[in-house]
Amino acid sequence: MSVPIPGADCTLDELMVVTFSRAMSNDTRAFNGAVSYIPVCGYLLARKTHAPDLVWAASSIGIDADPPALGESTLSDSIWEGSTMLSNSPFDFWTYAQGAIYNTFAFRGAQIDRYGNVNNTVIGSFDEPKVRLPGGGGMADLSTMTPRIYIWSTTHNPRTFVDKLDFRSGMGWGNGGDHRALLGLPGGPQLAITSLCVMDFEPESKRMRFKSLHPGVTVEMVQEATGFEVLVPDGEIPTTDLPTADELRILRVEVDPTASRLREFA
């Protein structure tokens, strides 16, 4: 479902993609998992605008793919079109991931906590869950190997952003503070881009903190929609920058002409 942004010529999905895209740099070497339309569109948009040297492994296999449209899945071989080479998963991808040659990974989950840890395994106890979820799909390994982690969620509510995970499928900043560093893990989560706002992580505590609010959204709205307190920085919280006309044209016409990204908003 396309949600218009008040007073702007764009929709929420477009705002999230462009915000994600702008966070990518020219030295980004990224890959994607399942149902990852927001980051996939973001990688492609970044490469077609400000980060021409960005490397994207489509579904972790198609290196520098340039598909004319995104298919029914972000793991589909249809998005490998235009690749310069195909990576062999067991022998190439995991070697690149373990050596941090791939430096960027994005994930979402059924539950996300204040430190950017993610649950996509079970709701309730592991032995007797209320809901059995799809699982981490390599998230446990990849979240500990990859220096730059980005989180996104099209559902910002207390059910998704929880005080305590039922299960930790993917590692963010762990228990906060220097926990991740003490475990010898590189980097950590950089941003959480949601349907309401953008959050970064306070450098000492590693707790989620407001970075910007989407147009029409207030601090109170986000706090009410979050199962934990989001830290408020000093000074005024800016409004998330809107997409430019050129970014919207490239996204709509070149990157995702069939608007597959809306599958995440169903």
Given for the second form:
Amino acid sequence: MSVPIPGADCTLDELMVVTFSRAMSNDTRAFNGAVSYIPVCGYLLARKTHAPDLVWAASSIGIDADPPALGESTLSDSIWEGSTMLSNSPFDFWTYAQGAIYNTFAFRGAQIDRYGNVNNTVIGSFDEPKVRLPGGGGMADLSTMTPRIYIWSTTHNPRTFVDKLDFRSGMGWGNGGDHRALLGLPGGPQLAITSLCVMDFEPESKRMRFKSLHPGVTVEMVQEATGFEVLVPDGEIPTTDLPTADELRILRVEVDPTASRLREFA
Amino acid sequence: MSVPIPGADCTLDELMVVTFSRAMSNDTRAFNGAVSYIPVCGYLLARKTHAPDLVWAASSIGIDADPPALGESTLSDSIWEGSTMLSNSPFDFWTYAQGAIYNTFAFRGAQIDRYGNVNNTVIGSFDEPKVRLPGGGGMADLSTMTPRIYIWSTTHNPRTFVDKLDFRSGMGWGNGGDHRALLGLPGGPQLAITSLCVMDFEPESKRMRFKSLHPGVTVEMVQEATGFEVLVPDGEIPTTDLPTADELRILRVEVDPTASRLREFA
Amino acid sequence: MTKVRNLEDAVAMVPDGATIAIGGLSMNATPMAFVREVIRQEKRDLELLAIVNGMAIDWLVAAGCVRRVIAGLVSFEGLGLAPNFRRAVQAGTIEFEESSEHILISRLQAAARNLPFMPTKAGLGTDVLGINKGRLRVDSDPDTGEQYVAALPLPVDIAVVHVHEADEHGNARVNPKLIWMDSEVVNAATTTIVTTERIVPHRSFTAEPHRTTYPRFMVDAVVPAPWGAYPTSSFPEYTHDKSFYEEYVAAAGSGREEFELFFKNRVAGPATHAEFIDANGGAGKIIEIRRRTS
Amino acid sequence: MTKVRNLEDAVAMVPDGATIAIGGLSMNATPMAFVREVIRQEKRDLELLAIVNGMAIDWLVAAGCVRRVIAGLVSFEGLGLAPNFRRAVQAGTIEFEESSEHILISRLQAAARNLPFMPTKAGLGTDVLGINKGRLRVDSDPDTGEQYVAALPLPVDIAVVHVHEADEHGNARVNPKLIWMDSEVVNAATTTIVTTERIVPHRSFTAEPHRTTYPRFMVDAVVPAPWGAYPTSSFPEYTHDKSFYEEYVAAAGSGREEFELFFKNRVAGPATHAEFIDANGGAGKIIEIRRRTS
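Let's see the other form, the form predicted in complex with the partner chain, since the form predicted alone is already up.
Once more the chain from above appears, this time first in line as the rest of the complex follows.
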């Protein structure tokens, strides 16, 4: 389902991918898990534009993969094409992850709180769940090991952005403030890129804060769609920068010609 | 240097290899380190005679290797020929060793004590050594992880078999008695096969005890060549069984046609 | 003495109540022929470890074989949630030990290596620690005060993994080499069964010894199972069957009777794995999922 | 941006006083061309980690480059003891941290994985523990009382390993695959230099991605070094030079002057690695040590 961006020649999925891509840098070393089209497209786009040395391990295995298209899984062997290394999971991957050599991890969740923690485990109580979700997978591991965390969500609404998680499957800034550092964990969430806006984290409290609003979105619209107060920075909140024609072409033609990224907007 | 065995059609190196071989069983899973010709020949001979399923990882890497001959190193890639698996040291080998899947380890040392502990580190004090030896290598590791330990020595004399080690590089029965079990370590030394005799370990004290004497060797000769008292079992001490013609042929022709094993009798 | 067994005999090695670990990851490389035969033999009360999986867990839960699931992630990825697993956990008819990938790997490593625990930073600050009391411990290093998670051993009775080639002695290899986390469950298991796309001569292993994944002494039974990972993938030979996943999810969404019919006709009913593939598209399906070797 | 450097420039990356780890095992796969250039550039006060090695350590000690050695085993195996190392330790002119293989591996793993320690049973009951206070700790598991050794992190400044093929981006591979413990030092090191038998096109890696040993992001410099492991082996291409070892030991046994002459003519003197091989037999030697690929 493709959502047009008002006054721009692109759709929401494209805006989110490009925004993600621009947050990456030439020293980004990333991997990905299941159902991660926005970051996977973002890594590939960044590598093909401003960050040629960016490392991406497709499904955490296929280093420097360059698949001609993405399919119905970002965790499968179908996206390994063009890899320079098929790395071994127990030996290579977990060493690079634990050693923070892989420095970038992106996750989303059924619930996200103000500190960038996420829940992908249950709605309701763990022992008697109302809804049993897929589970955290490697989220509890990789969110503690990786210094640069990015959160994305294609469903910015009060069901997703909640005041209190039913379960903390993935670690963002924890309870906020110094919590992460006190546990000896590196870095923390950098940005949350959603269907409405981009948020960063206020340096002291580590609470979500407006960074930019997607075209046509207002602060009030976001606040209404969010189960907690999003901090408002000093000065005006800019509009999220639009993709360039070049970025759109590369994304549409080279990175994701079958528009697999729309699977995240089901 | 080949030492004839009186009254037998074989030499000391051959007697030691065959004795070692016969101590192996069909469920032996072994590996080897540096300068280990007697055990390497023993594993190969056992596999080619009574223990066809025996596992031997050549230089701890080449599983089921079947080299046409042995060279000047038992730790090198020259003995990997015929392997069914070249196993990876950090990942495969150390897992099989720590997990006691490899169940058999043989070592020797510049000094050996009554409990089957060995020294391959220094003569004299560690900080101001009279003689700096090569070091333990993996001995301190593998002697603690492996349940069936075999000790061999081609120099049964008071310099090697000492009352007190200058340094304990490899763990035998430790201080004797329950010491090994108290540390949570599996098994312990089973036999010591030397240039004069075969010794086992008295079950309670874990002290070395005569098991058999090589042809022409007496209890007195061994005691004189040993820096501690070797326990004497009840009944007569048998003579070490001689190799069969078949064993000798297989050892001489198939296992070690270049007589590399004599490198241990320099 | 050959270790080759037929599927029926190998599955018969699994006692009711066993802790059984199924290899593969998500829609990849899962020993599905074996899983199907477990269902046909009506095994009961299994404790099922599958680090990241979907269809294998959902089948076994649907068929009533499972008492307890240990996993990090259970889903069909973008193709849906595992419907029977989900319902069973929500209804409380099975136990679910949710863990995370690296905590499970670390627990398996501790078991495989005779260690009291393996340290990791995995899970610090998350609720995964609270639901795993008794299976891990939050400790701090006495010298530095650094916190870590001590992952306690997770021993496995039987590991089942799918490979491309094996010989009759049990030497086995995954092409092009081991990629997923299967070696961790094999190392932690008392007994290992491999299902294999094909049996190859022993000399195939001595010719390329660097490609061997599991040496014979780690393998207890070798089961010929061509297309044995179907409907999951076996890289680089064939991919997962997307339409099977979609139709399975659709059937589960159409009501209990519809799903039971689907499960009987398309999963549990066919007597052999070949008949099972026939029930899902036969030769045409085999051609469809074949991928160019890469 | 290419990572290819010549030998001189790569060795210039090593500051005096650095902790440098040399790969290989015993008479196998040691980056000897690099070691020789370290000698020629007269590096000083190095802390040298070589888990199991002989000739590399002995050369660097003989040339006065080394303040401190960390190793598990130092010898030429059946071909003799490392004479200069031995004399220097006995004379107290270098420090020696004797450890054991698995304690070193565990310490490297702790460093590579940001863990306060790695547990192992290695060394329990031996005197290796007593001489490594501050580098390991004997602890017991609070639940089971089980004893273990906590191996504390061993960070490395520069790792140098020898490979068969690398591309200009730093992707590197060992044929047929990694066998020794080199990956452990690479993972623990801040900077990694690979010396390589040959530079190959990048497409050589994408064509066979399962054979890659080190991905480009683990490698900082790639140094072309044909026969760069000589006089140690580079399986499966060439074997170690037995006669070099024997003549080296003989020279060391003949007195100080004889050895210094040998070391100058046969080791440190020649300006290039090719001239060094020429000084030890040249093309005839290359033909002699070549082995059939296996």
